[in-house]
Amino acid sequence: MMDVSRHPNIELITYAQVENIAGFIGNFTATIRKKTKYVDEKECTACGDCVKVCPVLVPDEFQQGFSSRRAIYIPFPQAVPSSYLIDMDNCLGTNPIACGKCKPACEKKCIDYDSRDEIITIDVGAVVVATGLKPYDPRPLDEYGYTRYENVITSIEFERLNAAGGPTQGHFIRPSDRKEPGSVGFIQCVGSRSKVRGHGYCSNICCMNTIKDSLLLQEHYPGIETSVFYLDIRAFGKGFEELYRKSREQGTKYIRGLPGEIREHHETNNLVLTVENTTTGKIELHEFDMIVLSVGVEPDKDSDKIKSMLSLSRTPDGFFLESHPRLKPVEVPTRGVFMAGFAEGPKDIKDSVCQAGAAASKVSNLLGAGKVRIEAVTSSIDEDLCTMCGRCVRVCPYNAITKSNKKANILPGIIEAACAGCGACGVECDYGAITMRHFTDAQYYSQVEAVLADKPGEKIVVFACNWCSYAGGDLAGTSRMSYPSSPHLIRTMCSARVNMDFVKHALKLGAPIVVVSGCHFSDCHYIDAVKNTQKRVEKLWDELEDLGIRPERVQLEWISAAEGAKFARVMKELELLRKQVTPKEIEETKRILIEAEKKKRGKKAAKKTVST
């Protein structure tokens, strides 16, 4: 951090919060609130004279509450810049001044009670999201007595008790009596791998952190008894298995099974836990001086706001979703935005450093190029047809369409550098004002007509998303999976590009089954454009039902690029459904839809006449 602060090309803004990011690749504008410290960080020499006179004592968050700090303090020893700040939530007050002792104690006159937050606006070409992590809080469930027993601590608290700069100067003691413990038990997967008590994912770092802690105790306190209660030891990194074996050789016991109950001995304050050893199949009792809960990790609390600002997608676990897990691991669907570290998912230091380097390289390539190469499949707006209704602006997942203003006669515009070509805007426009280059309505109608030109009753029309469903079908083919020949795929960049008029056109031409297939909600290449797909298909189902047409003849399927087997299975099921559609039903459907279209045209003509 010190090197960063001294770098001539890096501006370090500390104690600040990003309030908004607007714009597009190469042209982002960030609005930052630099919170006031009430201390001039440029003039402060960190002499500590102000701390000596401060009468307020509060628990020190950095030391996990094992020690205290003053209302004026440095957040942590390695803070950059090394200057004090005033915690106004705990200060006795400045309006009116109830204390004010720190200000006269400062010889440099750095303290200003009247200072306020500063709003900073900066223009940037790229954004790196590196929001870090939040340790799981074991208090809500309290299954292991964390809030009831003083000698039950978390792995984060264990680190502070062992740190040379910690509250005990590196001397490991148990909190209840300040004595050196003779036995320590570690409980794994607290808040991880269980949706009942925490999160269903593995937090990645917990196993090796516990192995490291057990070795640390064995080396510094020979003779101490250490035991680890676990589900599985996931030591998959370079040299990790060797550390695991070394821990066992040093005397640490590994018991496969998670404790079901912990009780405290009322005289000794020792902790007695009950566990089923799944290796022996027996219920065992173990007694320890201390218990360490190996807590998992979860996304940072500010991730919701960042997701909204940058139009990001998230996995079901709450971490940000990358563009492609293998080919674009640090990129997101929003161009010019990259990820590093825990923002993308749980990972250890080595993986975080590698990802940070990759993100920095991507940013360097982007900014060094001077120009941005964009895909040709962007949208364009016909100003003569646009009514400035604003519906296209609302459905764009990238905020790539500028807002219109009827009073000022300002039409919406497409920011091509931000447009990803999903086509959702073109479908939403009822006036034909938006055209998607290379994926026009006329091209889709032509493809549907070509597919159904011969023996339409024997074919299934499938509108398949380019990134997932189409790739899933390709995987089924290259994997030599067997499925019927009746499905005919029409590729779309996104399922949100599928106008329901395309589907009705296929039914009018005699298609027995029409399928709209796209990405799973968590895998959408265009952030959340698939939500528009679902709304439109559900609306079409209601329309078909009102007309007396079976809605199940229009299917909606979510198939990912890796689900070749699912693609083959779904096509087999649809073939069975196709055989149930009779020629008579197909002809009746054609008649109903043609009549409905004539009525619709008649209403539009009448409305136009009245308007004229």
Second form
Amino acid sequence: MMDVSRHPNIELITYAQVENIAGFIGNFTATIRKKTKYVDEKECTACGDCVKVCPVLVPDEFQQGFSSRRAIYIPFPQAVPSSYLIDMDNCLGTNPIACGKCKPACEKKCIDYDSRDEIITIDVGAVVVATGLKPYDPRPLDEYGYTRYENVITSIEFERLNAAGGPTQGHFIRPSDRKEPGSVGFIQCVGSRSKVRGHGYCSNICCMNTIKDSLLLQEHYPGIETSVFYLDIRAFGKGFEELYRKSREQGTKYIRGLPGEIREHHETNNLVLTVENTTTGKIELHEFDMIVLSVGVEPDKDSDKIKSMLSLSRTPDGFFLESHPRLKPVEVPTRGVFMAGFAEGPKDIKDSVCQAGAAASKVSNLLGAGKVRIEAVTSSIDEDLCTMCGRCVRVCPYNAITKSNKKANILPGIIEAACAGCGACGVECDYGAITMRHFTDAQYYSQVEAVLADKPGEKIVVFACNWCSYAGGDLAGTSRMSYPSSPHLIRTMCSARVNMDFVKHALKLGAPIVVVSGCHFSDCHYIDAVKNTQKRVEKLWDELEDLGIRPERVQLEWISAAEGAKFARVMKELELLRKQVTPKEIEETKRILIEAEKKKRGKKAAKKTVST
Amino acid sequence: MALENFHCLRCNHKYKAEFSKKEWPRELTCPKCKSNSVRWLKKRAAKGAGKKDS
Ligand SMILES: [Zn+2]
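Now that the form predicted on its own has been shown, please provide the structure of the form predicted together with the partner chain.
Next comes the full complex, and the chain you just saw is listed first.
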């Protein structure tokens, strides 16, 4: 942190909140609320004279409440810049001044009660999201008695109790009687790997953290009894297995099974836990002086705000979704935005450092080049056809279309550097004013016509998105999974590019079944463009039903690139559906759709005549 | 949360499930055949009344 604060090219803004980020790659504007500290951080020498006179005592958050701090304080010992700040929520008040003792105590005259938050804006070329983590709060797991029993602590509290700069100067004592414990039990996976008891994912860091803690206790307090209750130990990194072995060799017992209950002995405050040892299949009772809950981690609660600001997507477990899990692990779908650390998923320090380095080098490549190379697949607006209705602006997941204004006669504009080419805008436009380069409507109609030129009744038209469904089909093929030959794939970049008129065109040309297929919602490559697909297909089902066509003729399926087997299964199911569609039904559908089109054209012509 | 009607257009399975309209649109999966061709049978406005919805 010191190095960062001294670096000539880094401006460190602490005690601040990002209120908004607007713009696009190379041209972001960040609006930041710089909260007031009521202390001039440049002048403060951290002498501590103000602290001596502050009468307010509150639990110290950094020390997990094991010690207290004053209302004027430094958040943690290594904070940069090293200057005091007033916690106004706990200060006795400055308007009117209720106490005011710190101000005269400050020789350098750094304290200003009238200072206010400052809103600053900064132009930046790229953004790195590193919002970190929040430890799991084990209070809902009542069986462990956390907060009911003083000697049940979390792994975070354990860190503070063992830190030289902690509330006990590094002497590990149990909270109930301030005595050194003779035995400590660690319970793993608290809030992890269970959807009903926390989160379904593995928090990645807890196993090694416990192994490290057990070694630390064994080294500092020879003879201490340490036991670890676990589901399985995940020691997969470099040197990790060796540490695990060392921990066992030094005497830590590893018992496979998670305790069902902890009870406190009312006289000794010792803790007795009941566990099924799954290795022996027996119920066991174990008594400890202290129990450490190895808590899992969660995404930071502020990630919701960041998500909407930067148009990010999230995986079902709440972490931000990367552009590609293997090839673009620090990029997000919004160009110019990168991420590092826990924001992307649970990881240890080493992986976080690697990711931070990768994100920094990506940013430096981007800013160093001064220009970006973008895909040619972007949208363009025909100004003569645009009616400035604004629908395209609303569906763009990237905010890549500037707002139109009918009154001021301002047309919407495509920011090509921000457009990712999903095509959701073009489909939304009823006036044909938006063209998608390389994936035009005319190209799609031609492909549909080509597929159905010969024996259309034997074919299934499948619109498959490039990143997931099409790749899923590829996987099915390369894995030599067999599926019928009736499905004919038409590739789109995103399923949101599929205009329902393409689907109707296919039905009109005699397709028995038409399929719209895209990415699962959680891994849509265009943030959440796939939502448009769901809405449009829903609307088409209603429309077909109203016309007297079975909605079943249009099928919807989300297939990921890894779901080759699902692709093959779905294609087999669709073939069965296709066989149920009779030639008579196909002909009837054609007639209905041609008729409906005629009617629509007639209405449009009548409208034109009236208006002219 | 309200109980809403759903219809699988793959296996014809009809079912009710708790569903919040705020979550819409979201991925639906038929509990019987696992297909995503699941139609939410929402109460539709009388013809002509819902024209504003687009
Ligand atoms: Zn079904």
